[in-house]
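What follows is a single chain, given as structure tokens, in the form predicted alone.
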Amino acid sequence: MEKPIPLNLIQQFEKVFIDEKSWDSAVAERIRTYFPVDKIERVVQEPFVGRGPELSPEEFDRSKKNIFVTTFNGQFFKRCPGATQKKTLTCCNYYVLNLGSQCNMNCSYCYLQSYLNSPVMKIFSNIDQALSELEEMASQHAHLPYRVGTGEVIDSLSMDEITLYSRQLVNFFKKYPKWSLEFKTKSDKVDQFLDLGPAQNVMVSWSINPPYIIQSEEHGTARFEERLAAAEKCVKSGFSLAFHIDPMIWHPEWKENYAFLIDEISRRFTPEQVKVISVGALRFQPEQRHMMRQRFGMKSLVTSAEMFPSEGGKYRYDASLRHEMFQFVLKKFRDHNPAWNLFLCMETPETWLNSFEQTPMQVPGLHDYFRPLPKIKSENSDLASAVKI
């Protein structure tokens, strides 16, 4: 039996706009089915149009409550933005499959506040078109190890009660075993597909912090308990884990913090059940920073931060500091288990040699993460009118 879509998740919203072409779709139908009539409005544009070119603070913050339910008419299936920044950054050979755009928590070094131009969240309607574009790649490149991730523009899970988009792809990434799939969350909302486990290709991962980060930058998320013990109900339902630490972020007490992190994932699961961790450190685009300030004020970690140009444009931690933060994470997982498969994300190949002492290649377990694979389709996506690529 299908499961209605919770009423805490209802009151989230303030509006649900459907596009006339949407209308009938299976998410649609859904929505209507569950959300209170006063809530759900049928419109032929995309709402609250004529405004800037750039949101403001406070048409960020009503994009997060409104939802557009609308068609994607761009190309569903493409490769990580790291990937067109490999002279700066090392690429894991990610793709992406977005479903929508948006998030309905609240973190306050969110990179969507510098990337998103669009004044309501995005689910789009027509899944079977993402799944066709998925099912034209299989057929050619089944053999090979494509990584694919939900989670770019948009949580994997957090809206996945309303959408149900999580039980067709697991379906269809079951076929394909040389495949993987990732659903990136800080949400704990995994019931609605254990029932489909074992999928050992279908990787349910976790962007972690330590409590204190989670209660003081990660406003609307589940909170580290929730995750974890989320985490722990997919692996006795056969589902990989991964889990990144990212952003990591400076504190006073960021080494007691981080090995308590390190000392409960090591506690609670093995590196069998666990695919890869990934570390980063805090970063954002220069333009982000008034956002975030006007947004969360300067009593934020992240705020109040000193941060330097870098590679790429980015703001970052002093080199030295981003080397002894990585350096600390690697030493404290390996001094649990050497077995633990760790890597940066969206660090330069000097951060990589600085702290690993390799480059990806060169680690084990890491190589299918970082060898080339054949190149998809052109992409001629529509994405950039809402979100500034």
Given for the second form:
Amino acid sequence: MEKPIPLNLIQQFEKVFIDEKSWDSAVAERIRTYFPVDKIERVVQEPFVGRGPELSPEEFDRSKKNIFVTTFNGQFFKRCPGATQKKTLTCCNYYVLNLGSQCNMNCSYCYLQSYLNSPVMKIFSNIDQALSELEEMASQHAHLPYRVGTGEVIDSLSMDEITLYSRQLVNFFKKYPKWSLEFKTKSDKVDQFLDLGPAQNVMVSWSINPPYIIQSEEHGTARFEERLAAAEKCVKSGFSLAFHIDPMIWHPEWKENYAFLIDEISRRFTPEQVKVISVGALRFQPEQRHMMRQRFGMKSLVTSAEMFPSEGGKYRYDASLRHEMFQFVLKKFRDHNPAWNLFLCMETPETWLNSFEQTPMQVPGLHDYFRPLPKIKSENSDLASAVKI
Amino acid sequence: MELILLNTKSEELILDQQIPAEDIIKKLKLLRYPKTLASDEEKKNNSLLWPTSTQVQAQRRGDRWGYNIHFFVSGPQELTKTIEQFQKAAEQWKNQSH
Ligand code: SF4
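To complete the pair, please output the form predicted in complex with the partner chain; the form predicted alone was given just before.
So here's everything in the complex, that chain up top.
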């Protein structure tokens, strides 16, 4: 029997607007079964329309509390946006499948603050279309190591007790063992798919920070211990893991706190269980500063950080401080075990060379992540439209 | 505005009209980026032995601190010698940062 939607999740939302096109979808039916009737409204268009082009801080906050179940009318399966900034960033082969947008948690540094302009959290009801896109792609390239993630503009699992999309995706990826799926989360919501394991090509990954940073900057997320406990359950059920120590946030006790985090991961997991550990430092778009200041004040370690414009436009810490932070993490992990598979996320080639003395393609264990793969249909059509213009 | 929100003391933010604009900007930057600018100053003090024909200026460009170097050579031997001296400076820099 399907697991019900927990009450504490239902209580987070003021309203669920269901597009009439999605009214009979499986996810809408589930919402109609478990949410109180007065929270549900059937609509013919996106609610809260008629605003300016950007969200105000109040509108952004409201968008986290209101769900809009609708269909997605476009290509679901896309290349990770980092890969389109090839000149300035060293990026891995990664594809994203967006089954919704916005997040019910509230991290001070969240890039969605400068990325989203929709006044509601969206859940796309047409997952079947997403799966058929994947099926078409997999039928041509089942033998190649495509990596697909669902956590680009929505946390992969924090809303999964509502959608149960993880179950359909795990079942799909089990048919294509060369392909891998990543659920990227800061929640501890894994129970709803554990029975489908083992599935070693399904990687459940946690963005993780020391407890002090989780407490001060990652509001509404699962605590440090809850995330690691959920990761242990995934290992037991036969899923693989990844950790993203990202964004590292500087604070006076950063060395002690990140050392604790690394010691805990090393004590509780092995490099065989954890396919990859990525490391990245705080960064954000300049336009995001105002929204963060208004939403979190200047007491936050993020808004008060000493950040500078970098090549590519994002604000980052001083390059030598980043280098020191990365070196610290890499060394600490390697002191525990040289077999940990580590890489830097969204960093410039200079930082890679300073930290590894190699480019990612030359680092053993990372070759598959960075070697070029055939373009997918949407990339080819982007190219075609670029040529037409 | 960030300095006000960071609770910087108002005495520190009252700026003398007589001070040149460049110095005012320097003072405000010091208040907003104290840690980074202190470390930049420290690095400036670790002077390196540059080739004699060069003009070197330490500077911050966005998220990177480094040296802006100008030099002039009038022949291949001079160029080779300058490159050798640069290599020595690079070694010295490497040792300083370890
Ligand atoms: S969990 Fe991720 S998507 Fe959600 S608020 Fe935090 S950074 Fe943003």
